[in-house]
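Here's a solo chain for you in structure tokens, the form predicted on its own.
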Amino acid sequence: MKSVKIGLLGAGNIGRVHIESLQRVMGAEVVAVADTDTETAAAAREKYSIPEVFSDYRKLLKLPDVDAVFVCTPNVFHKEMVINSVQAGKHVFCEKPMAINAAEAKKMVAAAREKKRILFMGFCNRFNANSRGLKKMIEAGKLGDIYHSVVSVTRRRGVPAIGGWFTQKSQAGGGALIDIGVHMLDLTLWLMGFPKPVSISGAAYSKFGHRKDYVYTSMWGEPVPGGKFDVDDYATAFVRFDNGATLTLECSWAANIPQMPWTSYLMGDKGGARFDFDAGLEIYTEDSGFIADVKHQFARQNNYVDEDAHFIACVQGKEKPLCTGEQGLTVQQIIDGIYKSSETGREVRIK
């Protein structure tokens, strides 16, 4: 089978991550990159030996041999780029979050359906060996009926590229919730079987990012002195689903709490599970009349390589997409609901 030729939209941090992973995937070939920052695009071409580079992504979409594109740009551009890409006949891998709101996400799903193109969401944590192992256990009935989950995605001090697009609502759609909360929210929903959300209560806070005396221990990207910060650095929520299950969530870029691993607890009537990326996977159950805790060991894998390899296989028709645009829309509806509940001080119903 011929290789899948890829065009990459956005050659920043996450774009380079995907270039490097795609170069390790059999059957994938990155043939073009587009970025409005010509220096960034040129640097990517030189480092990764990419044949063609554009400052206007629309010119890349005109290349007849490009089969699929990766959208790795700031959130505000996702809708336009995805819709234009599927209309150009390309399959699309869209990095998380799907868009800046659910209304945009809905249009993206509709466009992909109309053109019969794949719209694949970049939720890399589903490809972690622990999460895939737990999914198999859940599908085998090891946990029984999962009725509640507790999701924690917290950083002590970890606002990304403060002052840049990450911290501007007009560019990102939100802050900690839409940036890192989306990761564990999607993963937990997937493990639960993606029940339909029906109501949400939430609160979002902005307590640290706007401070001139903000101190930090780590930062993704470079800070922009004097830049804007008008998004959340902490959010919490309670979600009800149509099958009676519930979920609680807390996430932070910055908070006066100990640095903790990203964790998801799932509670089932036959067993429970604790998943995190540091300690791995533990199952809480019963065995021979005794309470039992079981710790599982899995080989470490590269989430991005496995994710990108799966997408390539989907484009080749070998596999069905694990991370769909419809699921991305559901996640976006929950995020929108949390923000709306925080603004109104009321529970939000999801139609």
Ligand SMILES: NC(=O)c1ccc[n+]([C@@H]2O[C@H](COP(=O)([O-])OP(=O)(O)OC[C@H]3O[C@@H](n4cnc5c(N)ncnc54)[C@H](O)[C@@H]3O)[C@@H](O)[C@H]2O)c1
Given for the second form:
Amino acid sequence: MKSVKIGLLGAGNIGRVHIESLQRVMGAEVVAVADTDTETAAAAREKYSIPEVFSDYRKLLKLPDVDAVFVCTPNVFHKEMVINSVQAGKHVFCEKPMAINAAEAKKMVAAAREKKRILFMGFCNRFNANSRGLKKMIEAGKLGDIYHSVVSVTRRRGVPAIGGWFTQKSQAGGGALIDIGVHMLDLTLWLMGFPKPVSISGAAYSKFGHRKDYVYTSMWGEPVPGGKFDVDDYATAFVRFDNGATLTLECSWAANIPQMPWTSYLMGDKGGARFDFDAGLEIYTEDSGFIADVKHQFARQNNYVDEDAHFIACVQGKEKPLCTGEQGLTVQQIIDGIYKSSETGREVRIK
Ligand SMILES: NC(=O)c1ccc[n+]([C@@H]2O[C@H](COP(=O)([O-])OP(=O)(O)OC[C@H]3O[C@@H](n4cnc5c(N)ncnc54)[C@H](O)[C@@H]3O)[C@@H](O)[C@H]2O)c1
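Next block: the form predicted in complex with the ligand, after the form predicted on its own:
Okay, now the whole complex, with that chain kicking things off.
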């Protein structure tokens, strides 16, 4: 089978992760990179031997032999890049979050449907060994009816690239919620079978990011001294779904709480599960008249490589996309609902 030729838009932190992953996937070839920062583009060409680099991504889209595009730019560019890519006949892998709001996400889904191109959402955590294992158990009925989940995605001090695009509403669409809340929201919804959200109550806060004396233990990307911070660094929410199930969420880039792994508790009428981002998986059940806790062990793997291999197989027609644009839109509707509920102080209903 002919190899899938990839054009990558945005060779920043996650863009480079995907180039390295794709270079490990059989049948994939990164043939072009576009980045407005010419030094970043040139460095990618040099380090990864990329044949063609551009500063204007629209030139990359004109390459007839590019089959698919990876969108790895700041959130504000996702909508335009996805729509222009599908209109140029390319399949698309779009990094999370899908867009800066649900109205944009809706247009992206419509454009991909109209052009019959794959719009794959980069929800990499569905490819962890423990999430895939738990999904199988749920599908086999081990938890029964899942009626509630408790999602916690917290960092004690972990604002990314503070002062840069991540912390500006106009560029990112929001803060902790849209950046990391999105990961565990998607994962939990997927495990729950993607029920449709019907109402949302939420609150978002901004307490740390604007501080001149902000101290931190880790940071994704580099800080931009003097840059802007006008987004949330903590959010909490309660979501109701059309099947009667509910979900609570807490999410922080920064909060005065202990550093904890990202966790999702799923409560079913036959069993419960504790999924932990740092490779934990426990099932709470009953066995022969006893209360039983089952701890699962497995090897950790590189979820980006598995995610990219799956996307390539989808482009080749060998697999069906696991993470769809439609699901990305549902996640985005919940995020929008949390922000709106926080602003208005009221529950938001989703039609
Ligand atoms: N799945 C994950 O685990 C994960 C992790 C980190 C980031 N992300 C997502 O990936 C995206 C990028 O994040 P990042 O951390 O790599 O950001 P980054 O700032 O490190 O990289 C973004 C790159 O895009 C380039 N760029 C900006 N505007 C452009 C344009 N108009 N055309 C072409 N290039 C442009 C920048 O020059 C930069 O090199 C975001 O949507 C983010 O939420 C996903």
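Because the structure is a prediction, the values reported are computed rather than measured. Rigid core (definition): largest C-alpha set, two forms, superposition within 1.5 Å. Shifts are known only where both forms have a C-alpha. Positions refer to the first chain, counted from 1.
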>> Suppose the core is superposed; which segments, at least 3 residues long, show C-alpha displacements of 2 Å or more throughout between these two forms?
In response: 277 to 279
